[in-house]
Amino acid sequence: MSGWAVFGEAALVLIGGGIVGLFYRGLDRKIAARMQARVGPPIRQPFLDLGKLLVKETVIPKTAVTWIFSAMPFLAVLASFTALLYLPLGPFPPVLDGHGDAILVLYLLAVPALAMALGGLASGSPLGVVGAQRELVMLMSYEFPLAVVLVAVAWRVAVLGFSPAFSLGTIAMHPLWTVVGPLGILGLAILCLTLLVVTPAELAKIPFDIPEAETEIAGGLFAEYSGTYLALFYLADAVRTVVLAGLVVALFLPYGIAKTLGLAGAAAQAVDLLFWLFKVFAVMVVAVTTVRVGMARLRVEQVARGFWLWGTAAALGGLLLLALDKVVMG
């Protein structure tokens, strides 16, 4: 593929990812409202919010470290959109397949959280500093279970002889559910559940919205952000939601339906792409919307203890079951 073709494909994915992320955010708010017996905002509301923020004045506090405060929103957006390029999109392989793997995606997912924390620390606001401290504690808590899940799945794919094993494209092309035994299926189920629990924490959604906590620290990390900078963080969050839901799909739900329907060619690609979007939406509803409607905010020590003890134990348990399954199955 020529450089211009890759550039065009990347631009299409990035624009589409931003639109899909904002659209899903609107659906999330509408579904959450219906669950709470409210009408809720229109689905287009995130687009309206983003547009309004972009035309508002961007205020930089006098106490802020200006260059860090200004750079962090751009860093968060850049990392979130770059992660999209390593994600298989239904029947289509990652745009940058072969130029990075799941480990790089893991780092890219951590960058927006670090950017928000640095932005909060650089704001000069006590609320921003408290939010940044909470964000960093959460980051150190959920990153290890997330890494174990990725390594466990990639290791099992490598054992089966598929390469490069850490490529999300390779993992999506070789789903494990049908090639492992009972112990392996149980291990995969535990790993999938662990990743679903990590997803709202990675996105700082209720019950893991501790760094923002509007009722406690008035937005925390974003207390001093406004205008274009706040819009960039808003967009980065929407895109990161797509990336995380897409990661769950790539690791555990990579199946298409075109072959089952007897389709081929462009029609098959279109149907499988729509089915991928549906799966991403389903993961978002299960892991984010339902959880934030049904739970209250946790304390930071509860999150840290939960992920370091129970989250890590679950992920390592899933990895152990996959290893035992490999020994049993040969």
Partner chain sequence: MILKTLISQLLSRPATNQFPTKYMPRSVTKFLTRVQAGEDKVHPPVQVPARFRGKIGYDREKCIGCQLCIRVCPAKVIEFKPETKKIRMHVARCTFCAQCVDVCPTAALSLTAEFLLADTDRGSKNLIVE
Second form
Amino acid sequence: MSGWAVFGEAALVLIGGGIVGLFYRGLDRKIAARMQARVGPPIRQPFLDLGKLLVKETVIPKTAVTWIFSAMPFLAVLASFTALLYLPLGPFPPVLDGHGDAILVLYLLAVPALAMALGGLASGSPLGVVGAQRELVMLMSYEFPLAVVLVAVAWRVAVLGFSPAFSLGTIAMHPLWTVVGPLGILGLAILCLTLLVVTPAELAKIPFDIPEAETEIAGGLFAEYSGTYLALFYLADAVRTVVLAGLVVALFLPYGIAKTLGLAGAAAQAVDLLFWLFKVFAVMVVAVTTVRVGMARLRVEQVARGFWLWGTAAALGGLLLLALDKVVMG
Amino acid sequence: MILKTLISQLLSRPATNQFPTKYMPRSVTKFLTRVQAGEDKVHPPVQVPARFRGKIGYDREKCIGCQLCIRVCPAKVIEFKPETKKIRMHVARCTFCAQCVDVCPTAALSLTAEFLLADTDRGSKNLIVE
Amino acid sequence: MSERNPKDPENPVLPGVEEEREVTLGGPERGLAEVFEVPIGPIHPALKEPIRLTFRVRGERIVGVQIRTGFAHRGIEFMGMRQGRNLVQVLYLSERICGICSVSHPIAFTQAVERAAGIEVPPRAQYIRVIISELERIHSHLLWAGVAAHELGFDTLLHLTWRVREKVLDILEELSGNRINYAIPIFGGVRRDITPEQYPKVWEAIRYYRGLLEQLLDAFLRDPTVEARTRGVGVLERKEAEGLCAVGPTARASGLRKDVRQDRPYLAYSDFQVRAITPKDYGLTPVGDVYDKIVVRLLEVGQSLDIIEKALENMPEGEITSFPKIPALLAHLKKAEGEGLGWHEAPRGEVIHYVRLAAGDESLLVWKVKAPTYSNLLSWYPMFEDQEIADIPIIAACIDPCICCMDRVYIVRDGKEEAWTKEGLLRLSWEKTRRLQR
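What about the form predicted in complex with the partner chain, after the form predicted alone?
All chains and molecules follow, beginning with the one already shown.
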């Protein structure tokens, strides 16, 4: 593939990812509203919000460390969008397949969280500092289960002998559910569940919206952010929702329907892409929307304890079952 | 459990009364002109009960200028016009306690169901009753 | 008799008054984490009204708190005492002390004036006052439950409770003509009767809430995340609730059976045998945490339904006011002289109004209002002790604070906060008494 083609593809994916992210945010808000018996905002509302934020004045507080404060929104957006390029998009392999592996995606997911924490710390507001502390504690607690899940699946695919072993593209091409035995299926189910629980934590949504916690610390990390910078964080958040839901899909639901429907060629690809978008949407509704309307916000120490004890135990248990299955099945 | 509530609410109609419209119009003034021209419709507000205390109605003919209403009004809404021995009410100040209606000996004052009284000018025609 | 104050021998310590409470909580500062200040308020999403809480925190843990009020003092008592306002006008002023307990203050105020002026209230009027105030309790407690859910980040419960609250507001609108500020009590009775056509509507609302109560209890008390956030949080022990004179659901959640309707029945309340509700009625040992406060408030919704049912069944016939003509009432009040105390169990606790009338004067000579939050505010200190930042909103909300109702003057002179000492206040009160005696 020539350099220009990759560039074009990447541009397409980035723009499409941004639009899908905001559109899904609108759907998420609409469905959440309907679950609460409200009418909710129109689905185009996130686009309007983003546009409004972009024309608003960007205030930088006097107490802030200006360059960190200003750089972090861009870093968050860059990392979130870059992660899109490593995501298998249904029938299409990742745009940058072979230029980085699943571990890189893990880092790319952690970078926006770190950027938000640094931005909060640099804002010079006590609320921002508290938010940043909470974000870091959260990061440390959910990152380990997330890594274990990713590594467990990648290892199992690697054992099958496909390469590049740790690429999300490879993992998505070889669904594990049909390869492993009953023990493995149990292990995979546990890992899938763990990832679904980690998803709202990674996205800082209720019950894990502790770093922002509107009623407690008035937006925490974002307390001092406004205008363009806030718009960038908003965009990064929308894109990360797609990336994480896409990660769940790539690891555990990488199936297409085109073959079953007997389609081929461009039509098959189009149908599979639409089906992929639907899967991402379904994962978002299950793991983000329903959870965020059905729960109260937890305390940071409850979350840390939960992830360190139960999250880690579940992830390691899943890994162990997967390994046992490999031993049993040979 | 809460999940049951969520799903049943997702599948039923929202409880919101969509007054005056479902979504915020792009331009409120344009929307209102369209409504006046009959091109757009306002979703009706909830019906008010019979006893509703809305804008005070005033029957000039029945008024005898006894000023009792002025004596009981807690918000000093009512102004006496000595030349005609009638009253003028500044609705913008009204707290809708309807004490003046209760005290009026000739039933010149009455309760109406009107409650859409928002205005940018407290001296506007809609907010002065005389 | 008073004993000598070792610090200041000139001024004796009054018996029964403890030394000023230290606001720094917890033990001596230790550990490596830096202590820094987190200001909450006067404008903050967790607070619906202006008050400033300055927390000193180490990490996420609260080590000290300072409460500063005085942002929303409206001087309503002063307005009521000014010349040129007669009592009927002041009645509507008293209704606007609080938007949520908008019938509690008038009920206490009318009682105080009725006692001072020797006005009888017909039994039917007493029953109507009881019904309206119990309906108000339902709406206030549901409102609180929604706010509490919102503070916990559980917006679905907020929308659920506020949606079902519409029903009681509709009934209040049906009975009084307005959803808030019902303008029902007047000196000597009530202004609006409950007509035969309205009974079925009230009964229907009662049935609606009876059916819903179990669902609400389930949604609040058996939700694992709500439990995780409220159990053991903001504990007010029974002893502390007693010592700090907490009132209303705040005290009852700590296991104190304290309710003005039970302790000093007024109006028709003696007919209903009200018994203060504590978590024991739900089969729990009272701890005094936020969870218990949810329990007490939700159970009180059921209790209010019981009272309204009984009141509707036993409603006496007769007049609704002893002064159907307002001019006659005004004339009577002008002649009246004396002082009176009125009390009522508002949804947040006891509210007390004191009035003094002078003959030949249309306006009030003295008017003193004690809103329930005034008694409950101090219970914040032990509740915040050693809690986490995350719990600030729900602890602040759990006493159901109504800051504007209780707010007092806060003196800042030349940028410095000025505190009135006990002695200074005593002197001020002596001077005022002398002025009044003259």
